[in-house]
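One chain comes next, on its own, written as structure tokens: the form predicted alone.
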Amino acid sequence: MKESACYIHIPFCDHKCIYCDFYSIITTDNVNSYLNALFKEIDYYSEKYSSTHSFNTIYFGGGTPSFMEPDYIAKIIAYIKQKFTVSDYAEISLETNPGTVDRTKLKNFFEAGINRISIGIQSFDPDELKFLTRIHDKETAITTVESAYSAGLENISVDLIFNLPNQSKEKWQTNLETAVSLPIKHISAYSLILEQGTILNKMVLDGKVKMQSEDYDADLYEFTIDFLCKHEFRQYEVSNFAKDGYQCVHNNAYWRYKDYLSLGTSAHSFMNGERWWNYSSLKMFIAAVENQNNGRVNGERINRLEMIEEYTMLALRSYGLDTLEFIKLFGNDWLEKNSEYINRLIEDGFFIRKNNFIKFTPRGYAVCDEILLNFT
């Protein structure tokens, strides 16, 4: 069976940040009709899929999934565990927003099958927190990581957000300060980036807010890496850093290029090659569901040459591109093309080769979008 990763889009949503570019709805309506659309696509992919792909992690990302009750998310485990192989040692994955749950809840998420928990902090700081409209001060969100730890769950991540406008050096390290003096394993540390549709970019394009230069983006970047590795936490990926051992195993399905089944509204697979998306809208996704078993809206075959580029992207994002495996799944071609221009960054600093791998530096992270478009 292919070793592959399960995503749960769960929409409901307390509030709408105004950064946040993610599907969501401020609203309890169809909570059960959307479990049992669930249950139904479940249902569809399993007759597809279950006797030649099994999980090995299932992340719940939203919206806002602990702020459900741990009884619903409790069904949806145990619905994909009866009609799918799920590893003994799968990682599974929820979402977590302070301020939505508090030790008892986050017990019941452990005891529901929750194993590693996200904590969706993106700063400590009063000012910025206002500044991002989330609902948490930053004694909740240090509570909420406590509760966590204290209720059986050793995996935690939390994600942080800088280059916030106005902000210094000195305050984004205190950021960090107080993160690594938490019980944490992972950090995702995110720039911000403005995102269309968003209330922020209207913000923006109105003159209300002034975002800070690409450079001290890069400086903040460089920075963040360098404090990190400093407190054990390695770099895996442009923007996560882990402790031994606590990588996330779903992330690295998607930047290893393995088969992914996503469910719910707007979420995207990945599956033998193809690729498809859903509805976004829930009720349309409902609506979808109940007319064909699923909710997908469209999709497209990848073809040799998207392959490769993504293959690529992903690789050299991540934990670096192996170049024996690649030739054993693309050929040389690529690489013999590409390879004056990789012997320059090599040169140059931004990439280091070790053994069969060629990966980015902690410079060559910082304009790693910038590079990647200059492959041919």
Second form
Amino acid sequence: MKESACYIHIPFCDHKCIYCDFYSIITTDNVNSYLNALFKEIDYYSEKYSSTHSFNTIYFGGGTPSFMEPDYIAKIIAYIKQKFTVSDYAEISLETNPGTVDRTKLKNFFEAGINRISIGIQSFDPDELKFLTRIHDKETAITTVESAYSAGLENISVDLIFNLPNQSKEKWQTNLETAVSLPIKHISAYSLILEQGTILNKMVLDGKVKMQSEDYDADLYEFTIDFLCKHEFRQYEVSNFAKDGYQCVHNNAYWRYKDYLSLGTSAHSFMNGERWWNYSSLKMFIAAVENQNNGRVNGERINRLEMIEEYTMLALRSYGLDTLEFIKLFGNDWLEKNSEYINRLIEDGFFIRKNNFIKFTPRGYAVCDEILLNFT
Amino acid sequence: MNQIRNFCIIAHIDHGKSTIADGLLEFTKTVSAREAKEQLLDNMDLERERGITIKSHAIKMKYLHEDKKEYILNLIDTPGHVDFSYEVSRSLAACEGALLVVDAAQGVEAQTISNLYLAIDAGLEIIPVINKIDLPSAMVDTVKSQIVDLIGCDEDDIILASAKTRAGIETILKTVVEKVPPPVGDPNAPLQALIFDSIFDAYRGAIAFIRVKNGTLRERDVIKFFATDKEFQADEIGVLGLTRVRTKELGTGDVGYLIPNAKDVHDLKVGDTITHIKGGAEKPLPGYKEIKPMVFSGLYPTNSEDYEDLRDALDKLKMNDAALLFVPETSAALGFGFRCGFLGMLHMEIIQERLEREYDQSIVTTLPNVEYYVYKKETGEKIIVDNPAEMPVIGDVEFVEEPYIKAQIVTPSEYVGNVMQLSMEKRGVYKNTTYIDPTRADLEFEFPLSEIIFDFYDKLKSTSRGYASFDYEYIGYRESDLVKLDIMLNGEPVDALSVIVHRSKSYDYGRKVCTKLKELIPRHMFEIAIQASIGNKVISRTNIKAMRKNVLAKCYGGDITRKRKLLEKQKEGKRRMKQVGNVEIPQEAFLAVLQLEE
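Okay, that one was the form predicted alone. Can I see the form predicted in complex with the partner chain too?
Every component of the complex follows; first up is the chain already shown.
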């Protein structure tokens, strides 16, 4: 059995944040028909894959999964376990927003099988939270972490955003300090991205908001890596930091090019070298499941070159490129072709070579995309 | 012959030449209103978009005059841009009369005057028309007196018209019949027909638009063209309605088309004379000139593999554009490409756009320049330099000459000061002022052509709030204190960015180019030094800091395809850049020097 990952998308939110480009909807109509559709998809794919694939991680992403009743999540977990082999030690994560949960609800999630939560705190600063149109305040954020911990969820991750317009280095440092003072094991620290179609993007285009300079962004980023490292959060991906033993199993599945089956609206799957994705719209997803027992709208078969491109990108963004494994998978022509470039990057301090691994240095992570572009 | 009238319309750009033409065509039922697309005579998409007629065509109308006779009116369209002034002069040579169209709200402009002089030189009967009289801002009386002053006509001779409301359209037709003289010529004399334009038709090959001055031209006649001295057969002959109408012959005074068995337009030179091989005319009609390009620029394929495709595209364009010249050249920065000669900036832009739109070519264009005469020390040898990279080293140069033009600038008098100042900045030499009326001045300057080919017109417009207009003619070469300025990136000279500038402007220019390049060249993984130098002397420098951050923060399940596609797109973008040493230069940087505003 291939160890793989399972992702469940929960599209419901109580409002849309200005920087968000995920598929989400602000109503709880169709919650039950969505559950039925998910069950149908689980049925469909279990017939195809349950004999060849097992799960060692289930991840509820959104949207705002914590917006749902714990029972709703419990039913889904139970159904997956009924239809697939799920490891006893599987990591089962739930994305959570402060303000949607209290201790009791968290306890119920825990009892439903959730053993890791990822809390979308983004910032502890009132002005920044207001700017990001988050519904919570600093106290709620802190209470959410503490309640989760006391409810038995000891594997806690928080999301933070830096490089916000007008964000001073001091404010960012305070955010980081607050975060590391809490009982958490994992931090995702994202530089604010302007995504097309977001409200924020429009605000920037309209000149209402000014993004910070590249140099400032780089300063904050390098500071973040350094700060978190000093507090025992090791960088294991561009934006992800974990205490030893707490790297996210689910994310690592993506980055290590493992198979993953994703269910629900706008979910992307990658199984046996094939990639496909579901309808984004809730109604169209439900209709598709009615018709074809799955929500698939389109897919692609990735050719060797694209596969190399993805594999190297994902590996370099995270744990580094394992050259031995790479040669086993793809042969050695690509590495030979790029060896001069790789050596130069090592000389210039963007890569380090450790045994058979090529890894980014913190400076390298910062210009990762540029470096990837120059591979031939 | 007595019932033929050949005429054209001359006007400043946007004064309504094309809409007047439409009005005439509609009135004479040459086309129905439904057929009359906007600006009928302008066939090319590009022309319609830019609102200017680039290539002239002709159309035949029938008009029943009140004398009960039916007249044939041949309207010959003229290009409306200074780049094509030679072609204008040949179109005028095919006519006996011209409508001088002036916008009622704009009044007489520079191009009105320069085209009028061409028409008067050609001995045409001028029929003044004030167009757009329906506009609220029309100042009919002022414009009337401007025209009276300009051509010395009687105020009552001026036709008031509106192409939009069709007012005055019939009066124009009537006046053309009454005032424009019928063609004169001898039907029994040896054939002399003037080529006033030519096009290339994908199905029929080269087609000439002609005016028969003497004699008769029939199908299957064996003919020759004086300039090329080549022999052809007249395969098809006819007149021009909305489409070509075959008539098999054209008599003295007629305007029409000729399809000889010629493979491209280079055999059909505008201004050339056609005659019969047997019993033909001894001499051509006067006025023929070889077209000479004035502006030069390097055109390079973005991807060097596309060199042959670009050559094919240029070859095809050349088939219907006799003014386009190109020769292969090599640049250290840009690889293999072509040095192209154009009539002017507009012509250059049109060629570039057509290459991109019609031939799907992705090209990098270098800064356009004029042709310089460089005289070498000791030998005194004169070399013609149309590419700054080929300029000899400063120590070997005795002196350099550059082309000059005489410019006519018409401006409301309150902007005379601004125009003067701009002209001084552009190394203009002031010559003379005359007043068209108390509020409008006609200024005469001499300029180096190089100073006016880029942004002069835009600057003139902005310094006069859009009111000043401008036209020019070429007057010859003069000595100037010119130097070659080179640009270096991390110590590597970028030959395609070299320019020849006047010494007095070189420092300012060098500084601006460095600043502009700093803006346009994206950050690299290393620092980039940008330097401007004359000879070995660096006159300006700046640098581009090394890239600090370029990484997408998020990449999870659903993002992977998207991220890969994004990287692929960015890679494609990089491929479109030109690599000099280890620096990648975006294409627009090569033309950026055109927009060197602070």
